[in-house]
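Heads up, the chain below is alone and in the form predicted alone; it's given as structure tokens.
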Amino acid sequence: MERKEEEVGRENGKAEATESSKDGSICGFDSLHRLLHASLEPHVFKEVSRLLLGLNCGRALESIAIPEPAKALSSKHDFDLQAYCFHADKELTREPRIVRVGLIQNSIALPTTAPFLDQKRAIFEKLKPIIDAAGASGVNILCLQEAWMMPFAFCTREKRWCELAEPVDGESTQLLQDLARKYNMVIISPILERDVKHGETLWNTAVIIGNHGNIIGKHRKNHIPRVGDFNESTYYMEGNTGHPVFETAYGKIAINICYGRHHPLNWLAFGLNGAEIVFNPSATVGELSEPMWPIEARNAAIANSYFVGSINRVGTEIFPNPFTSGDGKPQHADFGHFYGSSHFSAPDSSCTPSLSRYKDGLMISDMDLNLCRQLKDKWGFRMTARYELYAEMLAHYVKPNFEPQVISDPLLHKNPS
């Protein structure tokens, strides 16, 4: 009986009862979805999933078959591997525009006390089989997590971590260019960029590598957090690249880096520029943001009629020197647990389950980009928005003499007789 229960637990993503695997799990399970799957009767789970994940074109999201070579890599290197399909309605004037998209989440590979080059190259080695699994699965566009080539050291405020910054055509980009050519894949690589031409300035940057291994362009993080431990302006300031959309062989994509997901106008601008898929490579911890995580990206997908791919790193990264965040709490040597949970959201409000909260992972999705225009036609958000009113209001708001449009009750402050 015990053996059978263990097998059921593994099938449902239940963690083994060890201290390391329980770290970051939900009651011993990889994710909320897998906990619910193991805990509820099938008919109840179906209804709960409908409410939590929505319906795609009126039906539950379908999983897709994963090629055996990718499954073998997942088993050998112990990373979560999931794949789903977003459908669109059949059209009479357009063929389906199906693209296969992948997201990778990962923990660091060596302790933060190891030599910097060893840390970076160990991450390279760790990610290569996951990227190979994406290639074996026929992924067309692949996005990595924020600052994937290093620990998320920005909140330590120690300048020595700047040594890991690279130019846009640096070591990380060159590695991924080879893989992009090998697999005919567009790869988004978020790095700490060293801008050699502008006085060695540092930026938090996503490099977009084309499926021929060429560099299509870059986007720099628009919004820098100043919350809790995440005071990242010690390293870089707000980006200067606007809201670019990159037209690739597989569709029009944009990158809304991490903290930008909290700013609805940032999402809007990518949509106004024509994005069909917006990636949100992130690094965020449970105590700070987890209740927001499944909401903000999904809302952006709905409001802007595009797909969103949300990526968050996993694990707890412990640094050699403790730090504080000015909130009166004791000094500490880590930011907390990066909870993974990477997922896709669609413009029709449906979304995939999330990857594990504590394991490396690859999420794959087939998506018919025709769904973007179908939802624009259905809801008419572009036609019913009042951009001229918003523009007028914002133009007033940014002026020093701005006065809020508040109409007070004339009797509000009148003394009673």
Second form
2 protein chains.
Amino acid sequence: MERKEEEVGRENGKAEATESSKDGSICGFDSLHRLLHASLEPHVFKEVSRLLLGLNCGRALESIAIPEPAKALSSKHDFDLQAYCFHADKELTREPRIVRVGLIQNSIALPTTAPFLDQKRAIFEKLKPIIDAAGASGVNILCLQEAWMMPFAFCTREKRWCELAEPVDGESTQLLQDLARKYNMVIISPILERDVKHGETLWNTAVIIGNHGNIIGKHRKNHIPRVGDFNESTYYMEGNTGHPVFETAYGKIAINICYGRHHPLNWLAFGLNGAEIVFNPSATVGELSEPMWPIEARNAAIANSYFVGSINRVGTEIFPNPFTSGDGKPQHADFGHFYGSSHFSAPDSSCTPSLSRYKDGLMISDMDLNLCRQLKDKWGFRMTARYELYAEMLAHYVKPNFEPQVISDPLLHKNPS
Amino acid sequence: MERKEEEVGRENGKAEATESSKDGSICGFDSLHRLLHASLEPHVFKEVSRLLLGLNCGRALESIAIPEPAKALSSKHDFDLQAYCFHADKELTREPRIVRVGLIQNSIALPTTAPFLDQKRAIFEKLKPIIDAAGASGVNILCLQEAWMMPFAFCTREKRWCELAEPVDGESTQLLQDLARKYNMVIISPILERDVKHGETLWNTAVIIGNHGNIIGKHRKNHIPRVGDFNESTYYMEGNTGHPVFETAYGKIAINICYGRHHPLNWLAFGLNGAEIVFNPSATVGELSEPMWPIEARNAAIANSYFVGSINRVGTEIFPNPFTSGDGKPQHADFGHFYGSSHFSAPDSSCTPSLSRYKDGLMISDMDLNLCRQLKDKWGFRMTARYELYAEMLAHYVKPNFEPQVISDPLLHKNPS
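If the one shown is the form predicted alone, what is the structure of the form predicted in complex with a further copy of the same chain?
Every chain and every other molecule in the complex is listed next, the one we just looked at coming first.
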């Protein structure tokens, strides 16, 4: 059943342009924000934005100027480039702590039938001008998408894709270390990790590279999906690195990888450890998750008083061997459309528009990290949270003899009077 | 500074009609759904609805027929009346478990200067035709708004409003017990509770009345706000009833009162105890929370695989004595606009449109409770949640000597190379 390399390649290209029938979208739009902007009268658009982007008090969405070299790279390499700004109040005892943060989303670069090392290096070559644009824009912290160095092949259940796994200090990290040093930029690099010292164990891991090109540490994905074609549990297990917060030159950051965004406790634990920005590098498809995508990120930012950067890959990846999806439908060779839509959410419930559903992109935002504590002081979620109650509740819940707190109507089986 | 009763009364009336400048809204619209429906081309509206209402797979929003007597009551008493339907897959081993659920939002009925008992009884008289409409529509479970039997006077910090508190089996409960019996309907009645047996303690409490008119039990609000004019901590303390789930004739329900919706752990605990529908009776105002309103409810429904019914009161309530808000602004006599917008969220990430931002209303939805387990089986959030990890994390966090898990860049204070 192996398909010819050029056929697969052509389909990958076509998919990004016109796959409206398969991507979950009804009218093939590029982003919700642009669709509404093009369709609504200005005063109605302003009101809709107030609610959807959390721009209360008549605030307008504020974009920031993008330097010409970055714009030129965006035109030349045809990637979406957007830049916004989150403000905080001026404080009396602290200076503003404004950092510029970037998110990159991208499709793969070669057909999935190409030699593995070529595929990885071609993705890196594709990423390089986007990272250069981030560097030219003065981005301080940059996060790439989940398993950026490979197609998201976990749908196939084929073990040969394991060969793409690398140690934390492997080739992909090394390529990015140079750029981190060059641009004085913290880079978060989510890869498929091979832990050679622990018997060739595989992990889904984010490597945190400091702005001097040094490796600060790693975080391994805490929660592994078993839904749809997300057959990741075939490849790696739940992470063993806890919920670390990385203190970088530009702020305290943490990484909640992909499916971990469905777990409010995971978001919470990064918050309790002091994160000011939590990145959610992901790979997820339209039919499964698109309406949930902005909800979970914004809820996490609100509930935990920190910023969230959400990244999803783009495009449709066609694999050489068709597979079934456990849904009774015929075999097929793709995972569905990765709908991009990377964006930022802020602790004050506001958010940016999203990057394109179809194109590679770089989303930039300035954020004053003072906003995190300001929201904690305003809403008091930490202080009103009664963690003792929940520590006790969970300790009880995990016991085999747990009994839920249920109060039954004593007249449950009585007929209506 | 006491103001004349008729002046206050006039302002209350006016506020509901034309308060667009004070309610946070820019163009005084009635509901986001209606605004978009009126402004967008049908194919664009369909796409926007797919994302905003979670109508994936090209599904259309499905409304259900409302019986004529209910419609007549809605016209006569000028309240918004909407009814929708959530479907579940047909199962092989269980029959569908379809229940009809209702949410009521309302403004107060008399000026806040009227005698207290008159105010309470006038609200009940106003509610009665809306409850009758729910009964005529065959609603099985009905939830009223937070502290429905009084104006939301906690902004004032005046202790005289405590007089409105009632025992769990007081007048307000008794009035509703008759209707519960008449309509064979479970009614959730959120009141200001006076606990006479415990030294006249006040609580913010939901009374759960069974479909035979019996009192099944009560739940006391777990988390108390200290934000904006929400001076509720002046009046009552954090609840002591845990996270009970009430097993009623129509399903397992729980109540997350108002500010508790900002706490993912609170939502979680009701879920771990087995809730299939969680109600969030609230009172919240536009400038403070409107963009967060749909986010938190939908996230809770998704993360916990249950239905959520969200209720917010409507209108602007003018109090006799002006008060300040700790924001440097001049004294004023109202809390801001309660923006209504009551709605349902489902575990599959879909939701209904919202009731009016200005009018009283009854929101009805049919829901097949089988959907809860179907989503658990599909997404596996419970099984992938690693509760042991979080039980341990929280046990550690609540200790005075807790140290966050922070990994600092060793080159943190090095200058750029």
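We call the rigid core the largest set of C-alpha positions that still match within 1.5 Å between the two forms. From a predicted model like this one, the values you see are computed outputs, not experimental measurements. Numbering follows the first chain given and starts at 1.
- A displacement of less than 2 angstroms separates the C-alpha positions of P69 between these two forms, with the rigid core held in common.
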